[in-house]
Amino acid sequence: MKVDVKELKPKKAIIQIEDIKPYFVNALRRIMISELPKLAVNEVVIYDNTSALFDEIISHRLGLVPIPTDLSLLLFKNECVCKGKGCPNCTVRYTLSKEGEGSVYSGDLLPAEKSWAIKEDKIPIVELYGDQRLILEVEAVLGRGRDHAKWQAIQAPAYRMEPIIEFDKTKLDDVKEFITKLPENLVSIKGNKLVLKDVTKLPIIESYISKENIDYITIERDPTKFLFHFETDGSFTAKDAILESVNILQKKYEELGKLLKNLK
């Protein structure tokens, strides 16, 4: 297996993976969607709400606020020594109190400990007018995307196979003429292949081939080379998200191996 990080930002990553089967990349994608744990608001106690929105709508919006998650410090509530009562080992608490005209943002959620402060602090919750007010308390706990979408930390994880664009060598002159019609620096010629400078631009060349009704250029996919990309909601950095997802996948393979060894 070969891995090449093409782009790594706090909330986005593009990774090229080679010499691997499609099922493995898809397994990693599904782990990111459904198995990667994260914090999300699960309990809301509203003491006063005179805003224009119902309590249920505000609670729903709070549940979708990305909360910074450190899995090394937290346990699932049902696995905690407090037996689900809610303690600092499994529960993160926030309070919100705002009165008077203005917007209520996610950053107005004040944590019991500063280390859990909301980083995505400009997400609008509700607009207050006049002397309206909103006073509440929330509890955030770990969960997984398979339980509820609010616990899904990764957005749109996807992969594409690397394209193989070949042409008939006897049509080299036609190919060169065709390239002149494409956006500048989109492809280059290497042997009997066209090499894309950016594989994400593949739809562009496909549209030109279709428009010109060209039959001497073929596009196939290499089932051993993938470009994997994803974004996070801010609960994790992209680096932490991919590393933790790989750890989860490895543990599942190990667990499956142990179960298979017990077969008689």
Contents of the next structure:
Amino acid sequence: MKVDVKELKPKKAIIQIEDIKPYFVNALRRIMISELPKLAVNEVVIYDNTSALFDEIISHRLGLVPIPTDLSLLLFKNECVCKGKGCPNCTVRYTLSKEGEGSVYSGDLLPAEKSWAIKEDKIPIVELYGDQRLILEVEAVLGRGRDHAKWQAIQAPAYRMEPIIEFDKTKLDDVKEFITKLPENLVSIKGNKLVLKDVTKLPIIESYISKENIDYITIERDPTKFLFHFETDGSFTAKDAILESVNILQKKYEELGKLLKNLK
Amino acid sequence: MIIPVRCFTCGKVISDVYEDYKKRYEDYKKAISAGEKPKETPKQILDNLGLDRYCCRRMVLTHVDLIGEAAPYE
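Please give the other form, namely the form predicted in complex with the partner chain, since only the form predicted on its own has been shown so far.
Following is the full complex, with the preceding chain placed first.
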């Protein structure tokens, strides 16, 4: 297995993985969607709401706000030492109170402890007019993406296999003529293969091939080379998210191994 | 009503860039109606705001902001 990090931003990553089968990358992708825990608002106590939106809509919007999560400090509520009652080990509390003209932003949610402050503080929750008022208290807990989309930390994880574009060597002249019709710097000829400068531009060459009815160029995909890309919603950095996902996958296999030891 | 917090399709948080988009789009419209060359086109604004996929772009592009009209009614 070979890994090459193509791009690593705080909320986005592109990683090339080679010498591996699709099922392995797919396992990682599915862990990212459904198993990686993150914090999200799960309970809202509304003391006063005279705004234009219903309590339910405001609660729903609060649930979708990404909350920075440190998994080393938190436990699931039902597995916690407090047995599901709610304590600082498993729940994070915020309060919000705002009155008078202006927008209410996610940054107005004030944490009990400063380290839990919301980083995505520009999300509008509701707009207040005149002397409208919004006072509430929320409780964020850990959850998994398989239970609700608000607990899905990673957006759009996907992989593409590397394309192999081959052509008939006897028709080299035709291929050269075909390339002049393509946008500039899209492909270059290497032996009997066409090499794309940018793999994401594959649909362009595909559309030209079908438009010109060309049968001497074939496009296949290499099932051992992957370009894996994903984004996070801001509750984790991209680096933390992939490391944590790999950890979860590893723990699952370890558990399976332990259980299988008892086989006779 | 009010801009959705996330993109319906992929789940990316898009509401935090809506106000910025609206402001920059107004600048673009003003420049067009004054017959000047705009500083940036809506395409460039969307690219600059990090909305790469067309699912997220349509969220911002097609949204109708009506919260101001509903606001007087509690």
